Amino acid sequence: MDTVIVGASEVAHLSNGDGPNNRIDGQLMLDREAHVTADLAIHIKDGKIIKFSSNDEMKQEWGIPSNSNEVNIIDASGCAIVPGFVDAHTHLLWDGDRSNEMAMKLSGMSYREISEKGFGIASTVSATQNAAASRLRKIGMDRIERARKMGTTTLEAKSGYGLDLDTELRLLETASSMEGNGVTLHHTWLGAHAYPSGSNENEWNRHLIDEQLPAVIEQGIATSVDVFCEPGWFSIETTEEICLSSKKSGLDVRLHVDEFVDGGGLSLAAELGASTADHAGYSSDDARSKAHHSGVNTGFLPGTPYVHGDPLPSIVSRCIDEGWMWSLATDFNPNCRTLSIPFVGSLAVHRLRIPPIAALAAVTINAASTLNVKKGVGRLVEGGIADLNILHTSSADGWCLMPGDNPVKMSIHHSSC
């Protein structure tokens, strides 16, 4: 059936990107007039946007108001429309509760110190290894529903809290079983998230490359590999070996880099031709420039330093000035338990002083460029997938200006895999 959306105050289509994969970077991120159009109606058929026109033209074409059963009419009632949000960095599946760690953080303990005492990731891994697939699926479905209600239509889901082969495969299989529930999923193998307690690092590295990777490839679910590349976790050399082996097997590369110190991770991402290198709070300017010129996106995850009480990544404004490629994501995980892209946008706008339209590009078209998506994901174009959010506000800028509340009135999602 045809669907016609009329009555929107304005539509943030983000269709005028000029970068690779239609990205919007640099000063173009600040040009609101290029990305937002008033008085725009939308005709959708078979999951794709067929046509844009003025509201009066669309109403006349379809005889609106109409009682016809041949068209589904949606009246936006003066609200704005934006693309569906793309959350391109999440740790979707894990079990357990680490709320008790907040008191440890407030006492001055670092992330690593908490882990060394048997808490942190070790606690989550233990709970996840002991969780049946049915429990993990229920947990995941609840989380997908939360993300969907907050406007996310595309989401990257990492494994990584299994560590052992069986649990990592179970996490990927469980995540795959949740597809088709209102959010399109993209799957990443993060076997190299941490070293299991008591393991020999060299032996574990061989296990990841010689045993886990072939099993993941045979399973056929993951499309990307990720490594926690950070001093004290996985070294530059080990990360490179894992990623090169994964690339030979057909996986794209996504990395955690330079979250705590400048460990050279972003430079390695540039050399590897990664799709994205995320966190990157302490990367050097040379590495940021090198990554940009290598076509590597930098994914900023402001929710994580926020919950840790650390400074937010102030480099984001510099990325706009320099024209460097960047995006935003939630980094949903046991410490940063938010699946709200609008909250991440609020941090960028209210705390980092990024204009709402620039932040919107960072959670839509720019995030989508790091994933293998169909035409139209992250932007609204004729012939593209119809993934969009109708807001509660008349301004498209309102998508990120309601911290603690949900700015999304209604979502329309069509599978983009």
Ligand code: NIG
The other form holds:
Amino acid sequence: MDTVIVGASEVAHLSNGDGPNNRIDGQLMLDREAHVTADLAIHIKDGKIIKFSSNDEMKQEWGIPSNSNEVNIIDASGCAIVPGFVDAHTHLLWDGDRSNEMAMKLSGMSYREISEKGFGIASTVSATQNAAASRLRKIGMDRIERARKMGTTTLEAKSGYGLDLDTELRLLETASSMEGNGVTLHHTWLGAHAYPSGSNENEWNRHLIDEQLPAVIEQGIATSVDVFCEPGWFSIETTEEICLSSKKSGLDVRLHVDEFVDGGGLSLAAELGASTADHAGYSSDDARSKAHHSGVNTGFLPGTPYVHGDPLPSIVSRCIDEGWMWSLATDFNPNCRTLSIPFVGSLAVHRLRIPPIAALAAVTINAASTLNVKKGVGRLVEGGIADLNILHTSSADGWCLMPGDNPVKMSIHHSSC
Ligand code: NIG
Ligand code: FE
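Mind pulling up the form predicted together with the ligand next to the form predicted alone we just looked at?
Every component of the complex follows; first up is the chain already shown.
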């Protein structure tokens, strides 16, 4: 069926990216006029945007308002439209509850200290290993629904809380089985998230490369690999070995780097040609420029330092000045339990002083460029996928200006039209 959306006050189409993969970086991020247009109606058919035209033209073409039933008419009067959000870094599936860590944080313990006491990732791993696939699926579907309501239409889902072969495969298989429920999923194997207690680094590394990786590849349930590359977790050498083997097997590389200290992770990401290196709050300028020249995106995850009570990555505004490639994501995980891209946008705008449309590019077109997605994901273009959000606000800037509330009035994913 044909769908037409008429009356929108403005549409942030973000179709003027000029970098690799049509990204929007550098000063272009600040050019609101290039990315937002008033008086634009949208015609959608079979999940794709067929045509943009002025509201008057579209209404005339479809005989609106008198048209009865041969078209699905959506009246977006007084609302702005933005692309569907792309959350390119989540730890979607795990069981358990780590609310008890808040008291530890308030008593002054750091993330590292909490983890060294056997809490943190290890505690989520035990709860997850005990969860059947049916339970994980139910948990996952509930989370997808929450993300979808807040405008996420594409979501990367990492494994990583299984630690043993069976549970890692269960996590990836369960995530794969959840396709087509209002969001598009991208699957990442994060076997190298932590070490099982008592294991030795070398043995664990061999297990990941010789047992988990081949099983993941054989089952075809992931397209990317990720490693928690951080002093105290996975070293540069181990990360490199796991990533090189994974690349040989056809996975692309996404990394957790330099989250707490500058451990050289972003430089390694540049050498490996990673699609994205995330967190990266403590990376050196040299590494940032190296990443830029290698076409490696930096995914900032301000929700995580926010829940730690740490400073947010103020380097983001320099990324705009320097033209470095960056994006934003939630990092949804048991320690940072937000699936709200609008909340992350609020952190970037209200705390890091990033203009709303620049932050919008960071959660749509730029995030999409790190994933293997269909044409148009992350922006609104003729012939592209029709994933979009109709907002409660008349300005597209409003997408991130309602902290604690949901700015999305209606979210459309191409599978639904
Ligand atoms: O990206 N830092 C590594 N992994 C997750 C957190 C894991 C956890 O605390 O459960 C992250 O923040
Ligand atoms: Fe993460």
